[in-house]
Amino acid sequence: MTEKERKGLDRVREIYQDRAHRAKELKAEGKQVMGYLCLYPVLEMLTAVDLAPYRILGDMEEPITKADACLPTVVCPFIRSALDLGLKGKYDFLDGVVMAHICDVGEKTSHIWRTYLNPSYFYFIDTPHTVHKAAQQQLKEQLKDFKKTLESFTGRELSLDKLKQAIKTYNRQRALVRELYDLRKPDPPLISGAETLQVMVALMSIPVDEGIDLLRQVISEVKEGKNGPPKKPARLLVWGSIIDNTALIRMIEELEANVVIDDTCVGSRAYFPNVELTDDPLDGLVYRYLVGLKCPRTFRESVFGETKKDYIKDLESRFGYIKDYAKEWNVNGVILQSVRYCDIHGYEVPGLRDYLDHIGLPNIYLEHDYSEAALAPLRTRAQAFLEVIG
């Protein structure tokens, strides 16, 4: 079978085993590639001028030598090895990167890219911590300004008309993301969560086009098989930090349990919200980007208060939407991760936790250091939770 012969979840674990490969060859066609670090550049601003947004990831098989020249070793492991492979001419593809301020250290670290790397077009989305009509109209400003510069850089127009197209085509994918979730929610899933990883990161290799291609081919061919997951006691939900490598999920589904839904940012936190087709779009996608994305680097309104009835309260506006994909997926039990020194997600936890706890929702606190290495010790601590919930 030929590359372009493959379908469905072939073509899917082709692009994951080689991600850069569909780029390189875009780039060999005359598509300019433009590089990516986490949720919060404006994806539909780059495909509206014609650019190939590709998401910048780590390795965990790839030991970090480069990096720690850079980073000391005591911040996100992720960071440093998206960094340190940038240093070893990894993404040497690239015609340029758009960063954002997605915590202290993602922000350090994209400054240090632009230094080292000096790639031919690099902006700074410095995205507000906050969700108020201030921190949006700040981020308003900001995407006008970032407007400017990509026109400048392809010498192609901006046109509100090709933004809106770009909005319709990603709220397309996004919808059928969310319909391949769907297809988790039987009991066994259709699909398995690794499997589902898998995808995610497919997606965010190649242009959104080929990627709604690929969902449906995945789509038609997950209906009509016979080869799904057995059917196990536990249906989990995986929420935290990057899961950019199935290890950790093939880990736990090896164990007695389906990973049927998660809240991580390649996954559901990344596809689920839609943008709003607003007559300026920039107002939908700083909507969307601002306030709809679910990340625990934004900080929400407080409804926080002295007594344990307010704080129950402020819990349920944080994390009521958990609570809705519990009920969903029809989940049983969830599993917390976060790579070691992420701040923004390891300052969360507690709280999740006692929501977990008050809604009656089993769960664990896991932490690794983004290396297969450092799952067998989490193998162990999984499989007792396990057996506690089963």
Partner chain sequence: MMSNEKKKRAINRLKTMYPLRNLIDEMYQRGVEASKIGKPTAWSMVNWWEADPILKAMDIEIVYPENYGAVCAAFGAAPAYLDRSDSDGFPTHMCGYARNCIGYAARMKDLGEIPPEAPMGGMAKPILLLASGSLCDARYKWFQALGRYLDAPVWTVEIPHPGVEESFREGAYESAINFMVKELGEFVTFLERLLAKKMDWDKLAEITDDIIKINRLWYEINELRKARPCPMHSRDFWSCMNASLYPAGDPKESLKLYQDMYQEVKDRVENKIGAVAEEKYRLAFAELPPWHDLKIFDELAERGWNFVIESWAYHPPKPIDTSQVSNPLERIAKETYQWFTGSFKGALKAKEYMGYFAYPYLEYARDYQCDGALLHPLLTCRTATNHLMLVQDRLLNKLKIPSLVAEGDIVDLKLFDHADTMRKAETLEEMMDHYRGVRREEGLEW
The other form holds:
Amino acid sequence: MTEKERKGLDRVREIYQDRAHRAKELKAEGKQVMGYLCLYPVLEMLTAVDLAPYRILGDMEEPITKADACLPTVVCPFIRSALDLGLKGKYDFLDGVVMAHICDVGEKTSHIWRTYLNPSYFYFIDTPHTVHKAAQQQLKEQLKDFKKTLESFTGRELSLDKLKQAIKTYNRQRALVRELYDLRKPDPPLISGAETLQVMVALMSIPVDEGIDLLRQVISEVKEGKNGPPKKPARLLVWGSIIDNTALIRMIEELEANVVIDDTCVGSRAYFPNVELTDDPLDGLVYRYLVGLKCPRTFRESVFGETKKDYIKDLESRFGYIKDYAKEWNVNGVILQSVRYCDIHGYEVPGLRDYLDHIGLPNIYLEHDYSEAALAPLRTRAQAFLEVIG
Amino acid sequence: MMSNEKKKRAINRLKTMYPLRNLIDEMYQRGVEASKIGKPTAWSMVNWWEADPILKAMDIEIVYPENYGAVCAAFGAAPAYLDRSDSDGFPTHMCGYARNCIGYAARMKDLGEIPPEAPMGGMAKPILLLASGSLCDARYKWFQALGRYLDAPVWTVEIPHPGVEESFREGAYESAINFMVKELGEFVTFLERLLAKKMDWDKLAEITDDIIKINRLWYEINELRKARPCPMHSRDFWSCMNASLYPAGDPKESLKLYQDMYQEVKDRVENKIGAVAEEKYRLAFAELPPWHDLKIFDELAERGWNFVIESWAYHPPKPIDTSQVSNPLERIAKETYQWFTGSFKGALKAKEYMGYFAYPYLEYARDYQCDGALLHPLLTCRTATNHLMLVQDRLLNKLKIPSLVAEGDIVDLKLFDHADTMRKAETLEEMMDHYRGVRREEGLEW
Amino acid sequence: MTKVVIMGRDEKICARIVGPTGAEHRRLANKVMEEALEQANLSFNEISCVIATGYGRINVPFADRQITELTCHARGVVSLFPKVRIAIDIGGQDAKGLKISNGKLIDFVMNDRCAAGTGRFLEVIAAALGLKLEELGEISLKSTNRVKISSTCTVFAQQEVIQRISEGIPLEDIVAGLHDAIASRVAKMVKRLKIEPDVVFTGGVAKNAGVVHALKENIGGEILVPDEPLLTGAIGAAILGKELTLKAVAKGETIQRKERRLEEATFFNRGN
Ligand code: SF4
Ligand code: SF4
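Take the protein just shown as the form predicted alone and give its structure as the form predicted in complex with its partner chain.
Below is the entire complex, every chain and molecule, led by the chain shown above.
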């Protein structure tokens, strides 16, 4: 096995180039691989029944052809791309798929996926919209059922012990991701934003324990600090909808900026929240996946049952963590970005910009089409933004 | 002149539609007046009867900004509001109704009062923004975003969106209902604090019961449309749906008028009177019609096109018996959940996994024996658009029913191309003729 | 258009060139530069700093720095109108709005996606009407009853214009309508910056008196236009170059990062 010979960032690049390679290898060894869409399927439960989770992503470099026949062009191009890959058979190696109610188009795409591709195992988690107690209970009931379906699909028991074990393993991986992100706090950061993104994509393509090993190698390699990025005037936070290709971050980092922290879902959003080990492990999982995950697809009020809305307080409760990131990573500018047609992120933009203005962080919003060619015009905007803050 | 008169008669409208449509307009005006003189007002998303009865029982006036978006579009007021939303930095690809409302709210904030140019009396300043998690992301994100301009709190009512198969898993139904009931309970408590007054539970029970009765009757009316020829055209459906969908005013008045309508439709069925003189083709329509170009249906009617069923999302739930349920919140939960999942059983059997929005059209097409469908994707309402390609594909491949796609938008009314649609209609006719034969060959009943 | 400005330490312009651009010309930045040097009677190594800006900025291999046109425009406009708060620039390929505070660019908006809000719109339609671009302004000023062009897309607007002509509507009223259409699009975009005076209008389209007039109406206030609206970006670039040089000199550094040679770009398709 040659890939085992490569280590650290070399291995990361290898996986990034050919994401499915390891999953296919595992499959050949008799392991079952379970695809999942976005952040809401509970990975700990998959690992606990010995399934290898594999995140379904899009491919910016692949023109969309087949999805044109089942999703209109005026919807999220990322989700269209992911579905397109599915319809083209690129995810045929998956033994099953878990999807969730992320956004409206994500939900509909889940059903379309099942209708057309009919995988041998499929589960749809209907993630509630609010974080209220009743919503948590509703998610928990679904997870109980999810557990049963996993057991009958695999013929293996999803025991409490194994679930607790899996939770610990994932938390360990999350802690290591934080450690890696900590290496971006110095100036210059020890690892670039584009490379970090590659690491995140790699982690989502291999089993969690292998990811832990890989992270350890990457961290010690990065700490040696030989090939880190140069010092640049701007230290940026990038916020927004999914980024699963390095093109955008690379474009920014070719300018006078380092991307030192992100709030996106192939990044901190996926790895920062931990799971608390509760007596019934499902409680901790529910809390983490519903309340802990900070994706704008979830509705939150600053105070449950408030009868008047204080705008700033509302923004503070929704975006306060971004201020914390900005402080910890010593950020002097924020790039908000979203794929076009994403309502979830689109509605957030003016409010988040209000908040960033309020706390004095310069910011800009870039909208793109999830294609590398379409990034070119954004370059001028990004560069001008850097000149403004520089 | 002759041809003009003929055109008018192309669709045989229901006589009982007119008083009902008038009542809808009147109730709307009454609502505007009431909230203008200070009655507490909520802006609410269409919520499929999940929150309306509760708000009504608490004596809150309800206005529907989605509906108001259509009003602004029709009166030509929308462009200015859309511009305002754009210049406030909201991305332009978002829902036209939302951007209209955002622009309106921004302007209302600037002026400190209802903008004088606002059509039909405008929307009064709300004490509550009632968002809904059902069907569309805009329907809660948009109200959340209004925090820029309004200090009203936002409450989001939950409705579970289970997958088709998942909804039949053991305990799933109970859990979903339980969830809704608990959330509605919280909602009532919240309203009691907001208004500093107690819920009148008897009143709630009564309103809930009335609304269910309306929906039942409305359902039965639409059932009668399965007859050949179909006695009621989609245009009558759209003219009257608001009395069920936005249960404004006194439900008892609406109930009475729906009863009259039921009689008329039934008479027509018995006497074999169709909504279109010579029913050559029976069609389904998805989703919202091109409001400013409804005359296209007259032109199509002249060609013998009868629209016999339409707009899944605006139809009432299939009847279930909740009369024995004593807690009105539970009744509400069950009815609304039924609206959403009512076609799931058939969907599961057919291995169709988009059990709402898409599968219902297969069911309609079969039950109403449709020859074709007209699909109307809306540029900025992704919710009414996402599923249409699936619908088109399934109708054709499973039921051998061809369909026609004609694009439009909810606020950019120019987008709908009348002439082009009429041209395409000819082709669809040929296809409908052709597929009749195919269906027969494949042993489908019509 | 390719523009070159060579400026002395005293901010006096010693050469100004406005030449055509195209895929081919863009590659030939060196040729235009040679022309400018000739005009200024200077040799290339007498130039202490070269700044490239605009879309072609990555195709100028002999530049010391690349700075976006937004920053350069802002600087250029400030040098001409120190009290400017909003600068609007409409060129052939894009339109931008700049917000300026204390002589510094603080925010901007731009449209480079849709031709309808740029000079390209007028070019296409002037061609359809068989008119010269330069004639449009004067023609439109005769208008007494401007028509409304309702199409927001260049292609449809073109059809609409032809339709109007066939209806016998006077040319000046149609042209005035076109000017209003472009002005209202741009004004809408710039409103995102919250418009405050002084407002300055630059770019090729600012030479068109009809658009200037329409833009005034659409933003509801006075607008200032420089004598040479095409050159503001280049002037700004030159001033920024001078400032950078002085700063470097003061620190005892040099501005040049690499050896500079006046040659044509090799990967000329990069910026297209
Ligand atoms: S990017 Fe937005 S629209 Fe696309 S899947 Fe994510 S949340 Fe949904
Ligand atoms: S996108 Fe469609 S369903 Fe959603 S709020 Fe707008 S009009 Fe309503």
